[in-house]
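In structure tokens, the next block holds one chain alone, the form predicted alone.
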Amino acid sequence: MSDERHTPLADRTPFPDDIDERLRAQLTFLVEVDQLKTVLRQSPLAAADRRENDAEHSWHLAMMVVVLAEHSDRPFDVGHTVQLVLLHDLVEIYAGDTPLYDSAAGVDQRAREVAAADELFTLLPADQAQRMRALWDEFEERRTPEARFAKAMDRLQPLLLNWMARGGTWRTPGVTADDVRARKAVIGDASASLWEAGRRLIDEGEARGWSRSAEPEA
């Protein structure tokens, strides 16, 4: 993994010198995270024949938090959770997307993403950098009801897209319906009813041949 730092996009067209220093840092960060729109995921869109990008994914999660909050097993702060899902994938601007079913790519995922967080959030003023990093860490650690619900949405959203695609990434070579269930079970940490519905979609997808059943043991 390279230690070389990225040159901020804003440096390509520098802001006027008389812009307030704090605001300049905030604008620099906002320009930098525009790159999230270019990070492609594996999940197919429901509405078009292409893959979604990270910005679209994050927006969809925020909408899901608002719409599905009532299904949480525990009360949680919706606004706080929206913040978690909006920033949870920002590190992929530098670290890249790691497909859920790619075990090899997942080996150094944590290290890549921590390094990306260390670099990206420091573009902000110190107080905001500290808060953004704390939110990112909260999502990753899943110790709060908000983080658990955010993670549940992160697993449920591509499940819905794969259902609409009649398989999508469920058809990844070597992946079985049992693998999908194992990866998605974290939904149940936040909502028993949403996991029941998600599992029902996975089961039906398997029955329809949209995912591979595990080979019976000899």
Given for the second form:
Protein chains: 2
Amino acid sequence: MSDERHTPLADRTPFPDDIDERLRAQLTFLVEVDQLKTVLRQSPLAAADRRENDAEHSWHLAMMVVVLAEHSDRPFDVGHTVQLVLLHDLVEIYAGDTPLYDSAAGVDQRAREVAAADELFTLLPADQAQRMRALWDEFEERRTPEARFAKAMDRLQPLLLNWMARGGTWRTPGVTADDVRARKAVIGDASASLWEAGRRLIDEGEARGWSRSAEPEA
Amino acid sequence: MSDERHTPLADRTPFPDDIDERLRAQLTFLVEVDQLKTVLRQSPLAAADRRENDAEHSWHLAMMVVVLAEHSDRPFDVGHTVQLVLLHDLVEIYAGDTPLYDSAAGVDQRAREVAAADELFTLLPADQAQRMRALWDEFEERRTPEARFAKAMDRLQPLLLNWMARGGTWRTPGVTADDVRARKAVIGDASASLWEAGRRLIDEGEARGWSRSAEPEA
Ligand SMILES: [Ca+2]
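Previous: the form predicted alone; requested now: the form predicted in complex with another copy of the chain:
Then the entire complex follows, led off by the chain already shown.
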């Protein structure tokens, strides 16, 4: 990790000085996060032949929270959960996307993402930086019903895209259907019915040869 | 307008029949809305040399609601407003994007979008279709503080992108700085301070030659 800070995107076309300083900080942050639209994920879109980016993914999760809320096993706050998913991947603007099935990149993922959060959120006025960081910590710690449901959406959404692609990232070399089940099981921490459906899609995908069954022991 | 319905995207890879019917309807809708990621807008991204799509735009508006909430002139519900912006452009999946400065396309825009809403939302279970439609109507009617703030974000976001692009769609042939001011003035229905800043950017853009000043009367 380097100590160098990124030059904010807004510095390319600075806002006039006479705009209130607090609002200027907020606008600078809002321009900076435009970069989420350029962070590519592994998942293929259902609607087009290209990979998804983090902004599209985050929007899709938010829609899923609204539409699938009734499946939560616990009462939870939909508006708060939507905020969690909207910002859960912002750190990837500086830290990059870490593919779910890439264990090597996973090793220093947490450290890279914390450094990114420190840098990105402090573009905001201090009180908002603190609040944004608290929301991201809440998502990462996965202790509240809201954070668990948000995480479940984060795992269910690419599962839907992989289903539509008849494999998608399930076909990653070295990945088996059991790996997929293990990575997706957290859906069950939020919703028994959604995990039942998710498992059904994984099982059916395996049966159709869209993912690799584990080799029998030699 | 034709009476033909679109074949849902999910029909390409139907979900197994033994998934609960209500959940299957919800998943079918959630796959269908993947198409929002393919509806291109006129606005150029700040972070890359390409146009923005509706899913990215909707995500960006939602972030703006969260970050700029304090600028609202009236108390309002942030979580509810985020839901309005998440779904405000869904009808464009079938109806297409209507550029702000294209008055010809604006003529039958409302009829095309209502037909699209009827078709798209009814992929959901009836109670949810009704609720989604009510949210979209609320956004369109612009009467609640939530709908006004949502609309303000919808007008402020491309203004930020045009500022970053040093012109962007302000350079559309036939469009003057006064046209931009007229189209953006609804920001002031939600927030005096945001409209003051928005007007400042439009004025400064005009002064720098990024938009066309009106011709003096002959
Ligand atoms: Ca991620």
